[in-house]
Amino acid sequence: MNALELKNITYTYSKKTPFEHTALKNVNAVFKAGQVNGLIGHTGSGKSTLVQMMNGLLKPEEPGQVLLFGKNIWDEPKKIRDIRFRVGLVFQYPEYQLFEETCEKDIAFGPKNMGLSEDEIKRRVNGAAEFVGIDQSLLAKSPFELSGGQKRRVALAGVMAMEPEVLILDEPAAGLDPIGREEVFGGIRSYQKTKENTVIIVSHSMEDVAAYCDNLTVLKDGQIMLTGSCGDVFKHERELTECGLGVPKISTFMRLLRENGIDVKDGIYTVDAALDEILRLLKKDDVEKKDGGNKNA
């Protein structure tokens, strides 16, 4: 089942002015339910415009359609606010949107606007805080007293607390150190597995999408360039490099090993998979040496 399906999506900014610019051109894409989907593309490829289409912040030009679990989100324009509870969008650097007195109030803002009971709001706040690694002792603090990484987690928790069916994250780990990136992505992955919902991660980092995404969609100049599993997409190293993206560094490293006569498998794009493959070769080499020694004896 597809959580989101975009049909014939075109969008032009500043129509009929000297600044007219078509950001999306007849885009057709699907994002599978219950999976972590990656959306990648160079700066100016149309990613931000596309994700704003997904939760109704922007409306596609006719005859474009955005289908949420098979239903056009613009069938009832007066109910578009409800779509934004079902499709949660976290913008890049969401910590700039924090405004409440305490972390708890900031995380609770969305659920309160949904008209939920106090008990349900509290449950969701505590649950979302746990997913992103916010200690309960921090909930009473002002978000402005926290570190940059902690602020990012509070902002993410605020959208997670609404428990959207689709969670869209625009560069969720931008500007964070490696530990912070791992904590944020680990929380996102844990959230997705527990809730069994759909996550769409927008990123420039090939390493991040390789490690955490099940499927990838590549945008180039407002159009779909590639789509498929990570393995299928990363086979197109030349095309990805030409459009300014490239592939994970570990994929390039493994390709160079193959080109230099080392019999490593193709289609490796994560460090963990590369480690497993190198250990396999070392074990194979040890076995062959022992067999050779036994024969000589």
Contents of the next structure:
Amino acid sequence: MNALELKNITYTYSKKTPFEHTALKNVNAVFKAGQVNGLIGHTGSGKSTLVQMMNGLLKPEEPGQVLLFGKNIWDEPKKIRDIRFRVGLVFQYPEYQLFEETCEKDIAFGPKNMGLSEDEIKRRVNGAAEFVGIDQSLLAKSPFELSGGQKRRVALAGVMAMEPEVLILDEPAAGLDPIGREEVFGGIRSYQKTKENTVIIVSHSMEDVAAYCDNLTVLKDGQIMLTGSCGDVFKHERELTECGLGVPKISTFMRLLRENGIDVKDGIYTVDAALDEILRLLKKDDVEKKDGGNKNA
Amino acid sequence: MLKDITLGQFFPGNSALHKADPRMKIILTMLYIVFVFLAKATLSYIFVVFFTVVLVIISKIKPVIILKALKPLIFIMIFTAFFNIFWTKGDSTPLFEYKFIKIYKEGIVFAVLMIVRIACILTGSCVLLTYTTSPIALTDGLEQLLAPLKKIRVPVHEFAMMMTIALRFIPTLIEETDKIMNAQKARGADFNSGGLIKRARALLPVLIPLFASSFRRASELATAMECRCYRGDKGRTRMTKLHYKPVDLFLLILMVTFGVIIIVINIYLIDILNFSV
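May I ask for the structure of the form predicted in complex with the partner chain now, the form predicted on its own having been displayed?
Next comes the full complex, this chain leading.
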């Protein structure tokens, strides 16, 4: 089932001025329900514009349509705010949007706007804080006292607390150290596992999408270039490199092994899978050597 | 969208006015305003309009853009005209009389001339200065024009630097505001409904992050400037020195001619088209 379906999306910034710029040209894409969908593209490819289409911050030009579980979100323009509660969008560097006195209040901003009861808000705030690993002691602190990684996770929790059916994250790990990245992606994963909701991760880090996404959509110059499972997409190493994206290093490594006559399987793009594959081959070699030795004897 | 607002109002181009020295353009603008105020006779007003049109042609700025700039001032113009119509007393018999309201021919003429004056001053100073001069060049020119004031310890350079930085960050702040507004909208913030107080409150989630990031930016910029050994005006040299060019002389002659003609009309030709007040 498709959580989000985009049909014929075109969008032009600063229309009819000298600064006119077409960000998206007739984009068609689907994002599957209950999966982690990756959206990748180089800088300026229109990723950020596309995600703002998905929760109704931008309206596609006619006849473009954004379907959320089969229903056009612009059918009732007055209820677009409700769409934003169902499609949660976390912007790039979301920590810059924190404003409340305490983290708890900040996380509660979204649920409060939804008009939920006090008890429900409390439950959601605590739930969201748990997903991203923010301690109870931190909730009472001002967001401006926290470290960069902690701020980022509080901001993530602020959107997760709305418990959106589709959670979109624009470069969630940009500018964080490896531990910070792990914590952020860990939070996203635990949210997705528990809620079984749809997640869309926007990134230009191939390693990240390879590790966390079930399928990928590649955007190039405002158009869809490739779409499919990670394995399928990363087969197009040459095209991806040409448009400035590349593939995970381990994927290139496995291709080079294969080209040099080592019989590794196709479609491996994570370090763990590569390790398993190489170990399997080594074991097979051992067995063959042993067999060969026996024959000689 | 917020981004569409053309702040700073500079329209790049390569007309004579674009190429002229910013110092000269500041002087020309001041002269221009003085000359427009000198105009007395109806004939001189006609000439002012003619000269302003010439300036617009020289600047190669599209008339549509200028009309857009005049649009927000329509209210002020109508307001001024309104008062002039009712408050000007003429010698002849009133054209219209109702109780204490008397409208004279002079009042109507004066009201029209006032509108022409406001429109011309605005158009003229726009094409002479703001539309054809980049904000950086403008502050640069201002700093050098005011340089003599340094002798009486006016911190001219510091003011110019502050202005440059402020202008430089306007687009950045607009972009930032746009981003934060979108981020809060994504969390269900509602900026467009409710009464005045509710709307003002709704802006808090935008203003607080905006202030926080402005302070962060200011301190980052200060550090970056110190890293590049910025220490104020003393001993500072410039990469681009301003030089007066032939085009500046041409514009100055044009402007002086304009002034002379206005004065000549005022003295000798004041009786032609005599609607003057």
